[in-house]
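So this first bit is one chain, no partners, the form predicted alone, shown in C-alpha cells.
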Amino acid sequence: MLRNFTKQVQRTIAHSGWRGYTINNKIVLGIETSCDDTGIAIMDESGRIISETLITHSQLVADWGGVHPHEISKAHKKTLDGAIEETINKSNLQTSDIDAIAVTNGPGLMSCLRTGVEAAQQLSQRTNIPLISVHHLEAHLLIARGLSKESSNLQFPFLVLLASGGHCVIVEANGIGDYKFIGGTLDDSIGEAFDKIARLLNLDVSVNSGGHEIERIVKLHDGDPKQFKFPIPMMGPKRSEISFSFSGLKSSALWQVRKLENSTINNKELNLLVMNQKNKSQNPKLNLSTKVVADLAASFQSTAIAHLVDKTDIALKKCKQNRNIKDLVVCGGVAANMLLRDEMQTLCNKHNFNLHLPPIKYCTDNGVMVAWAGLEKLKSGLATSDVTLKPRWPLFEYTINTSQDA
C-alpha cells in the first residue's frame, strides 16, 4: 500500500550547485531498465534532480550487434544496486527523505524489466517506501512538463510525437494515464530505421545510437541532403493517413549504396543483390568515400525527417479544426536530433502551436523521467502500486484505475 503518499516532508538538501536550501515538497527516486540502459535518478516535484547516475550498456550491444535481452538484463543486475546507493549518496539524503520509489514496469524487454523491478521492491520491503509504476513512454512524453523550456506553460491536453528506437507514435495527452491514440508506424520505428542504415553505412554504433552517429557524420563531413532522391513514404494515396512507415525508406537507402558499389550491373542483376542483402545483419564493409557516406547519411536523415513533418503536420491540422489544442510535445531518443527540432519548431511557428522539447540529454532513456513520472502520478493522486510486468503496453491501452489502492 501507499500510506505516506499525502505526507508533505520539510528537509534542507544540500546538493552539487544547491548549496542548501529548505524545500517542502516531495521527492522520488526513479529505476529505468526497460532496454539497454541503467537510469537511477532522484528528484522533487518543483523538477530539480537531486542527483542522478546512468550507465549506458553500448560496448555490450556492440559486442552482440543488437540488444540482447539476456545478457542486457545481466548487466543491469551487476550495476543496479551500485547505481542506486551511488545516486542515493550523491544527494546528501536518507532513505527516510524519499517519498516513493517509481520504477519502470513496461513495455520494453521483460528480462530487463524484471531486473528492475524486482530491484525496486527489495528497496521498498528493506527501507518501507512505497512504489509507483510508471509506463515508460509516458515518462518520455511527461519530461517534458518538468524539465523543458516552458514546462511550466504545458498543461493537459496536448499532442505528442513519441520518436525513438522502438516507437514511433502521435497521441493526444488528455491527462495522467490519459491518451488517445492519433497514429503510429506501420512497420518499423524511426529510431530503428536510424540504426540500420547507420549499420549499412558501416558508422560506429558501439557507443552511440545509429541516429547519433548519421547526424555526427553529416555535420562533420558537410553532407548534402539533396545529393540523394529518396521517396517520402506515404505521400502517394495515403497521405492523408495519420501513420509511419521506415520499411520503403531503409529498401530505397539499400539499393543506392549497392548501386553505388556496383556501377557496372544492370537493375535486374542490382535488385537481386539488395534482396539477398537485405535481411542479413552484418553488412560487408563499403567501397565508398567519406563525403559520399556523408551525403547518403544526409539524404537518409532528411527524407525520414520530412515524413516525420508531413505526418505532424497533418495531426496539428486536425487538431485545430476538433480540438483547442496548442501545445506539441516531441519526445523519445530521436528527439534529440537538431534537425528534428528545428524542423518541427518551423511547422509549429505555421500553425501557431508551442513546441515543447526534452532538454536532448533526457530525451533517451533515463532515470530522471521515470521520477518525474511518479512525481506527477503522485501528485495527481493516481499513483499505483501495481508493478506487473508488461512487456507489451501501447500507451493508448494503458489507463489507470483509480479505484486502486493507493
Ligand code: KG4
Given for the second form:
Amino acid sequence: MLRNFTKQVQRTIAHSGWRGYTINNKIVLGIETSCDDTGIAIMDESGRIISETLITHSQLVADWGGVHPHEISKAHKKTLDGAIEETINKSNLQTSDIDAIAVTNGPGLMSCLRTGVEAAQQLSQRTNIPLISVHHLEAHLLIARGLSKESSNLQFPFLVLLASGGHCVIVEANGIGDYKFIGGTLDDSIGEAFDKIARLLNLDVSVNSGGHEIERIVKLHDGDPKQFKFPIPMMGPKRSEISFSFSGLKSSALWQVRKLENSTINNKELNLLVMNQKNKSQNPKLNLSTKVVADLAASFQSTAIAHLVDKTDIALKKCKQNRNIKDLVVCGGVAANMLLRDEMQTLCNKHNFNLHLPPIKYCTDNGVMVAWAGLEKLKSGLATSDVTLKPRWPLFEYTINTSQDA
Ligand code: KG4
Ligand code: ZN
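Could I see the form predicted in complex with the named molecule next, after the form predicted alone?
Everything in the complex follows now, all chains and molecules, and the chain you saw is the first one.
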C-alpha cells in the first residue's frame, strides 16, 4: 500500500485532449457525499482539475424542509456510480492512471458518508487503487492552498474561519492533520441559520441553498440592512470570548417576521405565536412585500456576518500577539457570500493579514476539495487508508496516525 502511495508517477497520456501531455505528478479521484451534494473530481498535484461532476440535491432538501438523511443517501446511491463513471470518462484517463481514491469518511451524516465510502471501497477493490481517508473540514480548508488566488503563497501555520452548513469554527492550522481549536459555535452553525431564515422568508430553495437565495434576494431587490435592527450576538459580557451563537438572531428574525405579519397583536400574543412556530419546518405563506422580505434578508445577513467579523477580529488580534501568523483562510459554504468575502478583506487589511478565499464555486461541498486533500496527504506522506465512518469528528481531535500503512 505504502509503495503505491509513494511511487513517483511518470507517464505520457495518449488520449484525446491529453495527447502528448506529460504528467509528472500524482492523480487522485475524490468522492464527497457527507451531506446533500454528490461530488466527484479528478485532480493532479499541480492543482489542475482534470474533470469533475457535481450533483446537488436541493430539490429534495426543499421538499423535506431540510436535509433528510435517508432520502439524501438514497439520492447519493442512485447517482454515485454514474457520476464516478462520467468523471473518469470526461478525464480521458484510464483507471490505471489514478494513484489514489480519496473519500470523505467524516464528519457528516452517517448514511450519506456510508454511500460514498462503500462506492470508494468497491472501486478500490475492482481497480486495486488505494484509498485515502479525508476529513471533510480539512478538505474545505486545504482547498485554499490548491485553488485560491494566492494559493502558492499559503504555508502553514495559518488561521482558518470555517463557516458552513454544519460548522462554524476558528482553528489554527499548523500542518496537515494538525489543528488547534480557537473557537466554535455554542448552538447552531451560521449556514443552518441562513437556511432556516430563507425558509422562514419563503424563498425558493429548490435549486440553490438558503444562503445563496438570501444573498440573491438582497442584491436583486436592493435589501436595506439598516431597515431592521437585529442585535449582533454576544456583544455583552461574552464580547471577548471567541465563540459564536446564532439561535438568538434566528429568534429575533422570526419574531420580527411575525410582528410584521400581525401588526395589530401585542407583544405577549406575539411571543406565544413565535414559540408555537419555532419548531415548524414549513412556513405558512408570507404576507409581506418582496421589498420587506429583501430588507429582512439584508438585515439578517449583515448581522450574522458582523458577528463572524467581530469574533474573527478578536482571533486575529490574539494571533498577532502570540504567534507570527499572517494568513487567514475563510472557507466552507458561507464563504461563497460576497458580503462576507468583502468584510473579511477589510478586516485582513486592518490587521495586515493575507486573506485566502477558495473560488466561490469550491466553497460549498464538492469533489475537487476531497481530491486535493488526498493529494496533499499523499505528497506529505500522511495518507491513511482507514476509512472508518466518523459522523462526529471534530477537526482539532483529528490527528493522523500513519502507522497502519507502514
Ligand atoms: O460547506 P457546505 O456546502 O456544506 C456543509 O459542509 O455544511 O455549506 C453549505 C451552507 C448552507 O448552509 C448554505 O446555505 C450556505 O453554505 N451557503 C451560503 C451561500 N452559499 C451557500 N451562505 C451564505 N451566502 C451564500 N452565498
Ligand atoms: Zn462542507
